[in-house]
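One chain comes next, on its own, written out as structure tokens in the form predicted in complex with the ligand.
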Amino acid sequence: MINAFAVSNYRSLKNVVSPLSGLNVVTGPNGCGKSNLYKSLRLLADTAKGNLIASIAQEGGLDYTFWAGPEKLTNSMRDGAAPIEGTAKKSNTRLRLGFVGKEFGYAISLGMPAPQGFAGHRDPSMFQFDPEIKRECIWAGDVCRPSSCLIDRVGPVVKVRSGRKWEVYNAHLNSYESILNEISDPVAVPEVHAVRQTIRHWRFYDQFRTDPQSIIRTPQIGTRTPVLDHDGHSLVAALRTIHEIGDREALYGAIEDAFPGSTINFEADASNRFVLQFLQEGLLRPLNQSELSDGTLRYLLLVAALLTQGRLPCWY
């Protein structure tokens, strides 16, 4: 469970602080933010995965995931009296991002490094627009403050709680690593083990293909799949993990639910290939993955998704 989510200087969101609860829908007119949101929890889930500087080089670099506008929006610009003019500020503009889990949050910012000068270095870093982490926090409870903070790293240097005094437990942090990644001892920093592995556990559905040449509705080799793939491929394994070591009960009301008087069946072929039957009222035989319409594929792709999370969150 996330209690809250924090996001500023990405994209459109110059300051979000989000509550969250079991289930968040987020809804809104094109353009207003949605999927900037989504973006910003993605580049929180690759930090525990070492890819947060790759991710954000995908995206153009921290440069473009700086809001684009002036840093000042007067009346008359907003009415469109007047042209959107000025400067972005972008040299010591932070992108932050932080969740509040069950026991603890964390929260990471990032800067664009000083410029190092060529002329001044025999051999200069070609690598000079990859960002810098400055700061990460974990901290015990809701709010980060300094009675709370059980670890905090400045640049290069992590310090760790030890009782009432700071040790430090790193001098010379890389400013490409996360403390997520580089602090793998789960006796002497339970922290941020228990950190890196809820958001480890974090899954994102956004990719879900339902036209006629996606993967998703070819036979595909079964094996007993606790987790649904991102892209959904492993269904017909997923809902067959379901039923027979999950809450089946679930999968088949849910299925009822949606569709009245239908229900799913499995076949392998051959070569072990998983084959879902889908068994309709009205119909002589049962349909397989790549028959059904888009909307059904879907609603059994996100039945599968929350059945095999469990209580994990995920985001579609």
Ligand SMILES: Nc1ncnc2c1ncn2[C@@H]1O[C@H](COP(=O)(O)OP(=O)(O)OP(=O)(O)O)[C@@H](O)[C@H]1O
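Please show me the structure of the same protein in the form predicted alone, now that we have looked at it in the form predicted in complex with the ligand.
Just the single chain follows, nothing else.
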């Protein structure tokens, strides 16, 4: 479980610290920052996959992800008594993301690099707008304190706590590489391994394609699927896994709740491609996944996502 998530200077989110429980629902009017909160979670997840810089580039670059409001918000601005006005920035802007889990907390800070040339040349680098990782920390407990910090990366230098002392683990880490990708020794630095594995188990279910050309509607080779993949391609295998080793009663109960008198069945062709059979009251033959309506297919996808997650965090 994730106990808390924090984001600072991301688009419309100036400084948000959100405690989390088993089920969390974010609501609010249009433009209040719901999507940005979700995107910042996905951005943090990309850190453990080595896709952080590429994901920021897809958003238009780090400059376009920074907080869009003034550096300081006065109380009168917050209350609407005074207009929101910008002032000259006095400090370097940093995008900060972090979370607190059951055992460890993790935070990362990104900023723009100083203008510089590249080795052996006077010309400026064409990659000078690539964001740099300024700092990363892993700590034990709910709050990052000097006494609870276990891994501290500042610029290219990574230090690891050894008893009451700090030891330099790596002094030349690339500015665009996270410790979650570059440090992989589960014995020497088990904290990095634990945080990386935690983040890699997150699932985001917001990109389900249900159009006629969607691969979800095509029979796929079935393998045991304890967790539905991000794009839902393994839907039928995931449902069959629930049927065999998961909460079968909850699966068929959810289908009955939404479609009274309906149920599902499974078939496999000679190549072990799984085909879903949706048996609906009043129809003389079952429907396969290519024939289901978008709403029915999305419902089955969400049921599979919920019933294959166990205690892992998932976002919709």
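Residue numbers count along the first chain shown, from 1. Nothing here was measured: the structure is a model prediction, and the numbers come from that model.
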Once every C-alpha goes to the better-fitting superposition between the two forms, are residue 176 and residue 212 in the same rigid part?
no
